[in-house]
Each structure stands twice: as structure tokens, then as C-alpha cells.
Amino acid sequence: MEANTLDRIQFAFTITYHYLFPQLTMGLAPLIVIFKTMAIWKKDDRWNQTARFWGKIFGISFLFGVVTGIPMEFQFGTNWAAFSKFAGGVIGQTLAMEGMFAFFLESSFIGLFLFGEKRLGQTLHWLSAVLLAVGTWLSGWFIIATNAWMQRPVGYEYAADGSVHLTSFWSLVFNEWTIYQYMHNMGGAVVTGSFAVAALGAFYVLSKKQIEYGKMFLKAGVIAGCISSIWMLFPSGDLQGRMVAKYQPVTLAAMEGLFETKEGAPLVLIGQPDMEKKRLDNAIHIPNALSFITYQRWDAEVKGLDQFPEDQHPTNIPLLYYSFHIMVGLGTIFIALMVISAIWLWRGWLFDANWLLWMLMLSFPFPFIANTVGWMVAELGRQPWLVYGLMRTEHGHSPMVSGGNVLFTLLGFAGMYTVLSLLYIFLMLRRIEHGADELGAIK
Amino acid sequence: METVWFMIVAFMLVCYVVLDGFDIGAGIVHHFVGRNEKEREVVIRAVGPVWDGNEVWLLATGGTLYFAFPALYAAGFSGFYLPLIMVLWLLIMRAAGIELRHQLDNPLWTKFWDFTFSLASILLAIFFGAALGNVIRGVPLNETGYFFEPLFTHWGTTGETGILDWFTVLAGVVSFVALAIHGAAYLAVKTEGEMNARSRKIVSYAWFALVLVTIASLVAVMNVRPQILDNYYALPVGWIIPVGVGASLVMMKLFNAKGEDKKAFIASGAYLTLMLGGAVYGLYPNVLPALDPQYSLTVHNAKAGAYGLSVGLIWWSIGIVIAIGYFTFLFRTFKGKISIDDAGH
């Protein structure tokens, strides 16, 4: 295999693999400030036994996703120099940036949250857990507004020897795309922290272990996850859809499966892009609905793919439209399942709802698929580019690195992280078991 | 402006040396002044709540050096290929061997990480080391701007070479002590008793050795790029680095002997810093020098653009502060030595 193609393989796999963590930790980080405020607003200590239990979980996830991250910003050098050489002069701004402000506010206060409880006192330890949230999200900006230059370049002109410079340091960090991009993604972490503490709480509950903070669990999960879920699908979805459309409309064509340029386009629910003939098999939509939610008129014009020279198309457009139609699908059924879990939490009717807490106990995957695919159709979105109509991503590789050497390190990668994976598992679910024992006696 | 932010990366490489080094150094000699279980329990206590954001320095000096000099970390990353993604998986076991031991009370869980954690640092010191060696003794770099470097070749420093040579394996042996006694210099500063007694004494002992690949790396650079001594023919009030050096070493010698702990440990800090500071000061302006000078790698042909270098002064300055003013509260709070018989954290 080519060289090319072995640094999309290896970057596309350790990327997918580092965000499993960061997902959990950006949206669990939140939810434990809360688990914290509770304690110390009610003076009640189950809440701090509920914010160490999963300041436990936080600390080991926050581990696996620290030292998977280590790579994604050496691999910008080691295996995309071109592209480095060509745009480091800009996002190499955010990704400092991250390192001053947010990797070190992090890295402090893990720490002082983890190991720091008695030293510190509650007041002090309340605020690192703050700051230790402050940190993982403003890492989550940092990464978004580098993601965001890449999908629509800004504040930048080109020098004599053909790289691209930064002029203007505003319009890269608040972006317009950063921000609908950001207020989507850290959504997304906020459903998989959810819906992780719910299922967890449902777990405990249907087992009848440590049943009282199961119910806490469950309570804290089902609100923050049906808050979350609804986010999602607006005001942060619909957001994120204009900016495509009007930034990359090529890839919404795709996105959506829409061949062909239409008045009143329809809403497609499912069926199958069939590449020869240009065309969706077994399409079930809804009349005008695309046209509607892309320009909020019901006749409105939307571009399909016949209105793009072809060589301006996604690389894949299959798996593109597929992922963004499992996002949107379990998008779908979250809000569902939360919004129901709801009304049954408010009139009391949870804990007993047998099949209800099952379904929350075994969700929680899901959202882990929903913001891996949701992050597919960024980055399979933005092909065949690497920095949106500048540069191609053929071009952004490293160009003395050949593709054997590339094969070594991604068969070590794809080795470590299986070892990782076991590792993880294996611990959270003696975390888990360790909760059914000794919740409410944790030190 | 582009010299300013060639001395604040190196700045930054210095802290990530002596901060990072103190912990890969406790990891060095970690089953010398941990002989036992609870022993080791110490050691990876005392590094526990700080190895993290000390390797912070080391993504926060990188991201530096991509914002600053996109060139340089295009060719230097892209050409160091393998050994630095073996240095990822190390940083990943150390890591794991670091946070994963305390998770299950088993002595050969215990055992493994234990392991885990010294042969991964071991290994990192080594690599750090040579990596340097690289950059003093200049890369193959062609005309397109890039280089490729397989681990080894033939040894040599010259023509088609390696990532290892003579001359990079002494950088990486120098770096091997040096560190070694920086984290056992830290241990004696943490522990009490017989730990600390072991620890004063690794320092004692491998001062010998570092003093003698001190000289030797000094001399081999001479002969491997003695144009490093051009600055300071230039500019002789470089040669007080140097004299810095030695001192270093009497003072880390005396205080080690006279029990001070924490003066002998400040003493390694500032050996690192002075080492690491007599490269630099005579690779400038080079920030990556080629095997064929033309090719070289200056602070002039791979910086980032000027507006992007002025308003990064800006936020940079911001950052280090509030940087500096979490590591003084975190070091505060976890500072004083560890008792073995102390439960838990």
C-alpha cells in the first residue's frame, strides 16, 4: 500500500481510538462538578461518595486518553510534515495554545482532584474538580477551532514559499465554524457522560446493589442525558447542518445522498447509495423535509452531487452518508429514550420500569458509536481536502517517510491498543464491581 | 523575534528535561531504592500526583516548536519517524506503569508494572539522549527540505547515517546517568530512612560515572561538530556555561556528601540545564543542522510568519504565568517526604 494511504489509515484508527476517552472525560467532567456542588449545597456526603466513585472512573479514562492523545499531536509531524510545513504557521497557534492553557490546567489538577480530597478541603477540592472541567473543555476548543481552520480556512494569506501564515488571531480562534462545531461536540460528550452514569445507575438498580445510589445515578444521567440529547438535535445540529451547507455544500449533497439537484428536496431515512448508477435504492424519505431544514422553505432549492465538478466530491461518499444517517438515527432514538426515561422519573415511575432501566443500562455504547460517526462525517466530509479548497489531503503527507515504515508503527499501534483496550475494560469493570461493594465507604 | 522564540522553546525544553526528568530518573532507579513492594509503592507516590504535568512541558514544548518553527517540526518529526513513535509507546507503558499499579492488589500485577514503569523509562532516557546527539551532530537533510533516518546504519557520523551511531549512543549513555541521578537526587529530597539512604547513595556513586561521559561527549563533540564552539569563540561569555557545568557537578558531589538533599538535587537540575543550555547556545542559529550545510535549518528559514510570532508572544507570556502558578501550588501541596507507612494517598 501506498504511504498516503497508510497515514490516513493509521491517523483515521488512533484518532477514533484516543476519542472514545476524551468523550467520557469532557462529558463525565461536567457532571461531576455538579455531584460535588450537590454535596456540598445539600451536605450531603452520598453525593461526594457519588463524585469520588466517578472521579475513579474520570482518573483511569482521563489516563487512557492522555496517552493516546500524545500521538495525535506527534503524528502531525511524524506523518503529515507536508501538511505541517504548509499550515503549522497557523493551527500550530491552537495547538500551542492547548498545550499552555488547557494541558497544564488539567494535568495540575487531576492530580489535586484525585490525590488532593484531604489536603485540600472541600472548598478547594470543589474547584479543582471546576478547574480540572474548565480544562478538558477548553482543550475541546482548542482541538475544534484546529479542526475548524481545516473545514473552513480563515485569518491566514499565503507566504512567498507557499505556506500559509496567520493575519488574523480573532477570526482563527472564534471562528464561525468553531463555535457551531464546538457547541455540537461537546453536546456529544455530555450524552455519552449521561448516558454512562444512567446506565451504570440502571445496572446497580436492576441488580439490587447499592439500589440508593443507582436511583442518585440514574436521576443525574436521565436529566443531564435528555438535556443533552434534545442539544444535539437543536439548536446544535441544525447549526452545524447550516454551516455545511453554506460552507461545504458539496458534502451536505453527499451527506444526504442527493444525487441530483431538487426543488423541495426530500428527507432520506434510509436506503442505499448505489455509486454506478448515481442513485438511492430502496429510498424511504420525507417529501421537502431536506429543503425545509436546509433553507426553511419547503421549495427551496438544494444542490446535489450533479451541480460538482467530480474530483470536488467526497473520496467516499457511501460511508459518509451512512455514518451521518447513524448519527442522525441515534440521535433520534436518545432523545427518545431520554425523553421518555424523563416523564417517567418525574412522575415517579422509574425505578420500578423494569424494561426501561434495561434499555438505559444497555445504551450506553451507543453514544460512543454516535460521536465516532458524527466525527466521519467531518472528516470524510472534508475530503478530498485536507485544508478546505487548499490543500488535498495526497499532498499532506510525509514526503521521505515510506509506506513499510508507516505499516510497522500502525501494526505497533494497532498492538498497543488492543493491550490498552483489555487493560480498560478489565479496570472498569473492577471499578464497577468495586461500587457494588463499596459505595459509600469509598476513602 | 524568531531568536526570542528560539530561546522560549528552549526555555521550555529545559523545564521538560529537569521537570520529566526527575520522574524518568525516579523510574531509572526505581527497583535500586524501591527494593521491596511497599518500597516501590514510595517511589511511584512520589511521582504520582507530578509525573503528568511534567510531561505536559514536553506537548507544550512541541506544540511550541510546531507554532514557532512549522518547518523544523515538519523535518525533524517526519525525519526521526521511528524512534519517535517508539517513544510514544514507551510514554504510554510508563504511563500505564505509573497509574495502572495501585489499581489490583496483586503482587505480580504489582510486579509487571513495576517493570513496565523502570524499563520505560530506561528506554526514554536513552532515546532522549540520542536524540539530541542527533541534532548536535546535524541530519541528513536534502534540498527538498526533509530527511529520513532508519535506526542504525553503519555506526558512523558520517555519510549515510543512523539514527544511532557512536555518537548519539554516548548522548544517550550521558543522558542515562545524568538522569538516573536527577531521579535519585528527587527520591533522596521525598524519602526518609533507608530509602534515602539508598537514594545518596546512587548519586554518590554514579557521580564518577557522570563526570567521566561528561568529559568523554565533550570531547566527541568536538570532533564530531566542532563547529559548535564558533559562538563562543564569538561570544566568550558563552565559555561561563561550561565552567557552569563543573561546578555543577562539585556542588551536586559536596551537598550529596554533606546530606542536603534538596541543594544536591537543585545542583542535577542545574547540570541538565547547563548541559542542554552549552548545545543550544552553540547550535544557533541552527535549529536542526544538516549533515550538508547548505541545508541547514536556521531560525531564519523555518519560522512561522511574523504576525503569527508577535501575537503568540502575547498569549505565550499569559500562559507561562498562570503555567508557573499551578506548578508552584501543586508542588506545595504534595511537597514533603513520603512515609513508607502512610496508607494510601
Given for the second form:
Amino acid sequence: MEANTLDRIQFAFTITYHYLFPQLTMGLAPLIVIFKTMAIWKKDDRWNQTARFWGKIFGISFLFGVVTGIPMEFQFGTNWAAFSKFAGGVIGQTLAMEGMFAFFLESSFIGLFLFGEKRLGQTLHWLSAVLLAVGTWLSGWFIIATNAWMQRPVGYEYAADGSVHLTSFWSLVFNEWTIYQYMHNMGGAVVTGSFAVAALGAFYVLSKKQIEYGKMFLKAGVIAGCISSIWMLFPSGDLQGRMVAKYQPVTLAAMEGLFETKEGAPLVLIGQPDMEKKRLDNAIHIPNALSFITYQRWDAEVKGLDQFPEDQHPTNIPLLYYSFHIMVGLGTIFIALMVISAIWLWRGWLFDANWLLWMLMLSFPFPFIANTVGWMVAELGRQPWLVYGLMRTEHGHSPMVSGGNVLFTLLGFAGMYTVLSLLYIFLMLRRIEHGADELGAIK
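Show the same protein again, this time as the form predicted alone rather than the form predicted in complex with its partner chain.
Shown below: the chain alone.
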């Protein structure tokens, strides 16, 4: 296997594993602020206990996110040196700011939040939760800005050596793609955090370990999950889709399995792309819906893959197509589950509806899957470009690193992450078990 392919596999593996942790911490951060706000507003120490409980889960997940994030930074220099040389003058700005400002803000205030409540008092402790959330979400902004520049390069110029340098910091940070991608990405993180809170609440109610706090977790998780799941469809998903149609129309065609340009293009629900015959087999679709969603006209023309040279097509159209439809399918299920749960909560039926509690409890892994395939859509859709329109992926890897070296380190990462996974599961199970006892100790 070529070194370039192994480089891509290694980075995909490490970043996919790493992102399991930040999406949970970014999703929990605003919920912890809400818990702390409720404690002060209602003068109810149960919400303080809830904030502390989820703060500890945040802290464990944050630690694992740091450990798994460090190898990714080094890969820019080891596996992707040509890319770093070409684009380092641009993306180095946002990556440095993420490390120097957002990360330090986040890591500082997680310590104050977890260990400083008695000394800080309620108001300053609430402020530490707010600043923790700000640091967490600011970190996400700088990372998204980096990726958005690779999707839609702006604010740069070529240097004499062929690399690119930044000409406008504000264009980089407030890239149009950054704004909409950030809205969609952070909404997905809140979905993950909300489902985690609701799932644990359902577990506590079903197991009768901590019914009182389980009901509180369920209320918060279901309400936040309902809002964030709908947000993912509209407006954030709609706006992100328009961005793809505007700047990467070939990606939109591949995502939708649209091989031929059509006026009144249908929205495909189910189908299998046949790359040899360039068609979609066994398709079930909604007539004209893609045209309306994309351009707000039922008869609008949507460009198909036939309008673009084949060397500009995404390199793995079937995987892109299936990833997109898995993401959309799961998102639709999330909306249905959370809307039903919210109605049951409003009517006072939720806590006695064991069938619905089981569904909530077992649903918690699926937002992680949805966020993962969502990022696969973004990265597969950009191919064959590493920086869209400027640098192709095969030109970005390190020519001096052999495939054998990459394979060796990939196997090493796989072994190390297996151990980390077992450790994380062990710590989470202990936190859930001991957390129930700690919650029950406060009356």
C-alpha cells in the first residue's frame, strides 16, 4: 500500500478516535452552565450536584481528548510535511491560537470548576463554568476555521517559494464557510451531550439507582436534545447544504448520487450508486425536493456529476454518498425520538414509559456515529483536494516517510487506543456507579 494512502488512513483513524471526546465535552459544556444557573436561580442544591457530577465526566473526557489530540499535531510535520510547508503560513495562525488561548482557558477553568466551588462561592463558580464553556467552544471555532479554510480558501496570497501566506486574519477567522460549519458542528456536539445526559437519566430511573436525579437528567437532556436535533436540520443543516451547493457543487452531486444534471432534481431517500453504469439503483426519492431545498425553486437546475471532469470528482463517491445518508437518516431518527420524548415529558408520561426510557438509554452511541459520518462527508467531499482548488491530496504527504514507517506507527496507535478505550470505559462505569452514590448522599 502506498505511503500516501497509509498517511490518510492513519490521520483518519487518529482524528476519528480523538473526536469522540471533544464532541462530548463541547456538548456538555453549555449544559453544565445551565445546571449551575438553575442551582443559583432556584436555590436548589440538587442542580449543584448535577453540575458537579457532569463536570467530572467532562473532566475525564477532556483529559482523554488532550491525550489523543497530541499525536494529530505531530502528524502535520511527520506525515504531511509538504502540506505544512505549503499552508503553514495560514493555518498555523488558527492552530496556534487554539492551543495558546482556547485550550489554556479551557484547561484552567476546568480545574477551578471541579475543585474551587467552596473557595469561589456560587457566583464565581458559575462564572468558572461559563468561561469553561467559552474556552471549549472557542477551541472549536479555531479548529473549524482551520478546516473551513481547507474547504474554501480565503485571505491568502502566494509567496515566491510557492507556499501561501495569510493576507487577512479576519477573512480566515470569519470565513463564510466557518460560520455555517461551526453552527452545524456545535449543534451536533450538543446533540451528543444531550443524548448522554438523557441516556444516563433513563438508566438511573429504570434501574431505580437514583430516580430523583435520573428525572432531572431526563428533563434537561430531552429538552436540549429536542432543540439541538431540530437545529441540525434547520437552520444549520440547511445553511451548510447551501454552502456546499455554492462552493462545491460537485460534492453536492456526489452526496446525493446525482449523476446527471436535472431540472426539478429529486431528493433521494434510498438507493445504491452504481459507478460503472453511473446511475443510482433501486432509488426511492421525493420528486423536485432537492431543487427546492437547494435553490428554493421546485424546477431549479441542480448540476450532476456529468457537468464536472472526472478528475474533479470526489475520490470515493459511494462512501461519501452512504456517509451522507447515514448522517441524515440518524438525524431524522433523533428528531423523532426527542420530539416524542418531549411530548411525553410535557404530558407527564415519560418517567413511566419504560419502552421510551429504554430507547433513550440505548440511543446514546448513535450521535457519536452521526457526528463521525458527518465529518466523513466534509472530508470525503473535499477530495481530491487537500486545500480545495489549490493543493491535491497526493501532493501533501511527506515524501521522506516510508509506507512501512506509517504502518508501524498506525499499528502502535491502534494498540495504544485500545488500551485507552478500556481505561475510559472503566473510568466512566466507576463514575456512573459512584456518582449515583454521591448524588444520593445529598438530601
